[in-house]
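One chain follows as structure tokens, the form predicted alone.
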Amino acid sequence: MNSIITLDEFIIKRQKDFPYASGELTGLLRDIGIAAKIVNREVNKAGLVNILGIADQQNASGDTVQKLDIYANEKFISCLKNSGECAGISSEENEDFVSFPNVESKSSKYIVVFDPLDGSSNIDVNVSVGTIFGIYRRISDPNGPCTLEDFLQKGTEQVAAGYVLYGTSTLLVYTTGRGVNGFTLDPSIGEFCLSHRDIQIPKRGNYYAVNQGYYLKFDVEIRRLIDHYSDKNLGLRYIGSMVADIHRILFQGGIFLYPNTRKYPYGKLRLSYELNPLSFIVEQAGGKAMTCQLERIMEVELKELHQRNTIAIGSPDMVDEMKQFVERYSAVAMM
């Protein structure tokens, strides 16, 4: 019988993998695990406690906010603020970043960016949603408050990233740049336990994920690519929750596309809160992630907190195939 390894035990054992193995990042990841448990509890009983539905407001990215978005955002901020391991956060739900005061004279060395509840519009119909997070080592003076520059680092500077999928079971998947591991929440003991060790994405898959309702609004090269998938009898699987779509692709292979459209000429998804963390995870699992303009996602320069971009992410052979279609059919010369 295999012994159970909890998230806390795994993080502590892997502490030596961290470039700055002094314990702060270990504690920070554990704080995120605690926040995920709290949010999971509320997601699972949302219909009973009147936190379903729209909160009658928009977030900083212009999206309609659900009540559970607000709850998840508050809980993650609270857990990250109280331990003293985090100097500040930037969230999809907040207009600006939030700097935390030092706790018990600690000089916090890390900042966290996150989407507290990705796909939250699905919660009312009981479809999987998730949390996405990225962690950076701050570049400002650790003895002072964090600054905007701390949050505008490229995705290549992430020291850890992960997501939590609140589905039929609740999983936390994360990387610190030494592979990708997944943990399933065991409700009987209240712990995330190692369930998926060293996740590797297949080179190809039989599925693609894209909002095909926008087909006529995509550029010609993306339409040709979708036509190619149809000719090859690939299955269309699009959940509308990026965490759930990427989770499936990690295990079954495939590609997730969110190209530019007429309404969103620069793309719709947020570079900081969604694209960089998930790209770090997918690359660590052997996959690829690039913009539909063929720039590696994690090398895109971040100029503002809520910057949007396009993305093609998933199995390496399929992302390479997307690149070939863009190079062949795009009306704009590619680098």
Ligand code: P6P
Contents of the next structure:
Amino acid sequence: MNSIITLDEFIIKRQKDFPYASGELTGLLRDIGIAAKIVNREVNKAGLVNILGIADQQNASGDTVQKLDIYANEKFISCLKNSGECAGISSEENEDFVSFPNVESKSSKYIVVFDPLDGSSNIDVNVSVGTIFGIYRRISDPNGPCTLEDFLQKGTEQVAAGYVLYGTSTLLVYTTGRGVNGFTLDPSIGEFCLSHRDIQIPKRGNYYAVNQGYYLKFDVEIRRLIDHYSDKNLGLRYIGSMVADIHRILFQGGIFLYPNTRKYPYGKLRLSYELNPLSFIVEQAGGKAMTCQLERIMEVELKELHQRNTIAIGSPDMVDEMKQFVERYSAVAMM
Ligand code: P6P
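For comparison with the form predicted alone, produce the structure of the form predicted together with the ligand.
In what comes next, the whole complex appears, and the chain from above leads the way.
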């Protein structure tokens, strides 16, 4: 029988790979794992307690907030605040960043950006949802509180990123820049256990993921690309929960697209706490991630916390193919 390797054991073992690691990142990753277990417990029984449905408020991006969004946000913030390893956070659910006031956090090296429950509008119909997080070293004066500049760093500055997928089982997938590993929560022991070692994304896949309902609102180059997928008999798989779509693509290959539309002229998805962390993971697994305007996601300048960008992410050959279509058919490219 294979020996079980828990997330904690794996993180501690991997810490030895970082000769100068002082254990703070290890502690931070473990605290995120704890928060994920707490949120998982509520997500799994959301239908049984009065935590489903819509809270009567909107978040910074104008999205309707679900009660479970608020619960998840509060849990991640309290776990990170109490960890003593995190100097502050930026969350989809908070208009501004939060600098943790206690002395320990001010001396800590890291800040965390996260979407506490992405795809939460699917909760009420029992569709998988996810948490997305990215970890950066703070660049502001360590003797003072966090500043906005800590949270506007490029995705290339991430020291770690991951997601939790609350689905048929609960998985935590993360990278610290040395490959991607997945851990499945074993409820019988309450531990995330190594289940997917060194994930490598296939070079291409048989599915594409896009909201086909917006087809007529996409620019011509994206419409031509989608027509090409149909010509090649690719299947359409679009869950409406980005973490679930990206997780499928990591294992089966494929491409996820969220192009610009009239409603979202810069794209819908948020660069800081959705696109950058997922792009770090996909690139570490051998994939690619760029905007539909052909800029590498992790190189995009972040000008404000809730900045939206377009994205094409997934198998390297399929992202390259998207790039060829944009170069060939984009009205901008023809100018
Ligand atoms: P649309 C969920 O609201 C989300 O942020 C992502 O998880 C998902 O991929 C996307 O938006 C779905 O957006 O416009 O297709 O409903």
